[in-house]
Amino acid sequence: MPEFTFSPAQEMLRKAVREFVEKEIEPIAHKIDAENSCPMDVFRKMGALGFAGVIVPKEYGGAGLGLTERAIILEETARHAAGFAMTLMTHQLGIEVLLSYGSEEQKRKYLPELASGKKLGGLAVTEPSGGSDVGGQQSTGELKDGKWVLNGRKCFITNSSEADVCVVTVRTGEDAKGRPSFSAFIIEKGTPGFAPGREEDKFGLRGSGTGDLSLNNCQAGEDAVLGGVGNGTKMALAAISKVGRTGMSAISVGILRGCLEEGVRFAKERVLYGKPIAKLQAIQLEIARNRVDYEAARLLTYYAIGLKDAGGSCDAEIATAKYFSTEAAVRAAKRTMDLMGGYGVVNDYPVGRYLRDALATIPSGGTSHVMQLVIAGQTLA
């Protein structure tokens, strides 16, 4: 069973990430949000330190660590810039599919530069026909004269305009039961017929680009097929559960900690009726509720991730962590805004950003409704 304490090495990693984030990200966190800009120079620095390729084995240029260490990095980053943490999380989502299903040649070609932060990765599954309905994808891939010709449109894709290497799923035929089957392709930025489209103006998780990707007679060789023809849905869903949902949980834990720490700081500094509002029982109750939500989300998240690191089957535990932590982050941000009064709606303080970011974590990687269905399905099985 996974432990609820971190090893000395993991605590050293947390300290290193925290120092980096406080130096490089905290001073520009407001700018990242206000301008909806992704600081790629900071991403490259994180790559040089091994943070971007934390889950990549050393033989491919990564740090060779697990999902727990990855969650620590995401939590610490999201404490100040959840949007930028989303960029890093999705980069690792693309890495995971390559790592788990790529051929040796594909791994050696792509993973070193992705792990080092020289290139940014991504995964494109969602389409206008629906995100949760993976089987509803309309994009197609047809084999013609030894080349796959891809057509269609992806939407709500994180890192859409910035990603150098993107794993894209399209419909390539039918399975033995006559149902649509999908395949995954590795498409590099600049490939003819593959281009970013409209970029969304999100109210939360700003600092991570989200938008369309178009496939217009985009050609891909046989060497671009990832994991074999017809296996795209299985690969995408496995990666989204293992890396996407655990990543969103970790990001939400970071937002929760930000709410807790900001609320405590404000309550101690704000003086009313001749004393800090931290002395008021009503404020203490809000702080207590934030602490409970943070601790519960933290335990659920690292427990589920620990199970996954140990090789366990834990879709329900991951869904539980994702559902609770994202919803709890919204509650905590609202409470923090309430206890700050008028200051809570002033953008000089980060709490408004926390609320917007927390709300935006809910649909990412599977909505709360979908998470509840996963939990119920596993429980009733």
Ligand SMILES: Cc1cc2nc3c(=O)[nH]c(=O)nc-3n(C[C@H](O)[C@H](O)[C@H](O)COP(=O)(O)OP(=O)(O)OC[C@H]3O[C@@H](n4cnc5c(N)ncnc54)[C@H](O)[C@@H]3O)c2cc1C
Second form
Amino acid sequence: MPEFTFSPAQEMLRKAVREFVEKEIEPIAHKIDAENSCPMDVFRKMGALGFAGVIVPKEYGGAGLGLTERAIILEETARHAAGFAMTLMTHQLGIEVLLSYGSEEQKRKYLPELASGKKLGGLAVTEPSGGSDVGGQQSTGELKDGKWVLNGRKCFITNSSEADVCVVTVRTGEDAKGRPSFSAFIIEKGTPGFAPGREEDKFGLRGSGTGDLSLNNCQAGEDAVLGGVGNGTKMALAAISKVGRTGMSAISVGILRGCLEEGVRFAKERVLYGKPIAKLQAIQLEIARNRVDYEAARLLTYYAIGLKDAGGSCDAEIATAKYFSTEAAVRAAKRTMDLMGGYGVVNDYPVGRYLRDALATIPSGGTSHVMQLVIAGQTLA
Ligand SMILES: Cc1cc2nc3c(=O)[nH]c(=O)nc-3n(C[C@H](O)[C@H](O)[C@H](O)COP(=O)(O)OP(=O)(O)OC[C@H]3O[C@@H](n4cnc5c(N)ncnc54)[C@H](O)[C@@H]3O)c2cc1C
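Let me have the form predicted together with this ligand next, following on from the form predicted on its own.
Full complex below, order starting with the chain above.
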């Protein structure tokens, strides 16, 4: 069973990340949101410190740590800038598929620069015809004269414009039962026929680019196939659960801590009837509820991640953590706005951003409906 206490080394990591985030990210958190800009210089610094490549083994240039350490980094980053944490989280999603399914040659080629933050990664699965319905992807890959020719359009892809290395899934044939089967390809930025398209103007998780990627007779060699022809969906779904959903949970825990800390700060400073509103019982109840949501999300998140780090099969626990944490972050942000009265809607305070960010965590990595279906499926099995 995973433990609920962190090791001294994990506590040291948390302290180091917190110091970094408070110095480098917190001062620009409002700007990242207002300008919807991703500070790639900060990303590179995080790479140099081993934060971007935390889950990559040392032999490929990473820090050689686990998902728990990764969650600590994401939580601390999201405490102040969930949008920026989203860039980091999706970079690691791209890394995960390469790490778990890449050939030795592919790992040696791509992982060192992704781990060091010199390059940015991504994973492109979603299409206009297929978000929750992964089997609905229409993009195709055809093998012609020894080259794969890819066509189609991806949407809602994090890091779409910035990613240097993107793993893209397309339909490449049918399985034994005649159902569409999909394969994953490693496509580098600048490959002819592969280009970013429109960017979404999201209201939350700003600072992480989200947009289209188009494939227009994009050619890929057989060495670009990741994990074998026909295995694309299986690999992508495994990575989305292991790294995507755990990542969204950790980001939500960071938002929840932000809500708790900002609520406490405001309640102690705001004076009404001659005393801080922290003395009012109604306000105390809001703070208590925020604390319960934060503690519960934290326990569920690190529990599921601990199970995964221990090598367990725990998709339902991960879905539970993702569902609870993302929804709890929305509740906590709304409560924090409520306890701040009119100040809650003023952009000088970060709580409006927390609410927008929390709402945007819900579809990312699978909606709350889909999370409940995963939980129910395994409960009823
Ligand atoms: C900020 C952000 C970042 C993202 N980053 C990436 C990325 O990097 N790579 C990537 O590939 N994708 C990414 N996505 C896409 C994301 O995975 C999808 O948005 C998500 O899977 C939902 O798909 P959809 O948006 O097409 O919604 P739909 O699947 O069209 O869902 C519409 C509604 O139907 C419900 N629904 C769907 N299926 C069921 C069902 N079986 N039972 C009950 N209800 C159902 C949904 O819950 C929702 O309410 C990102 C999305 C966001 C918002």
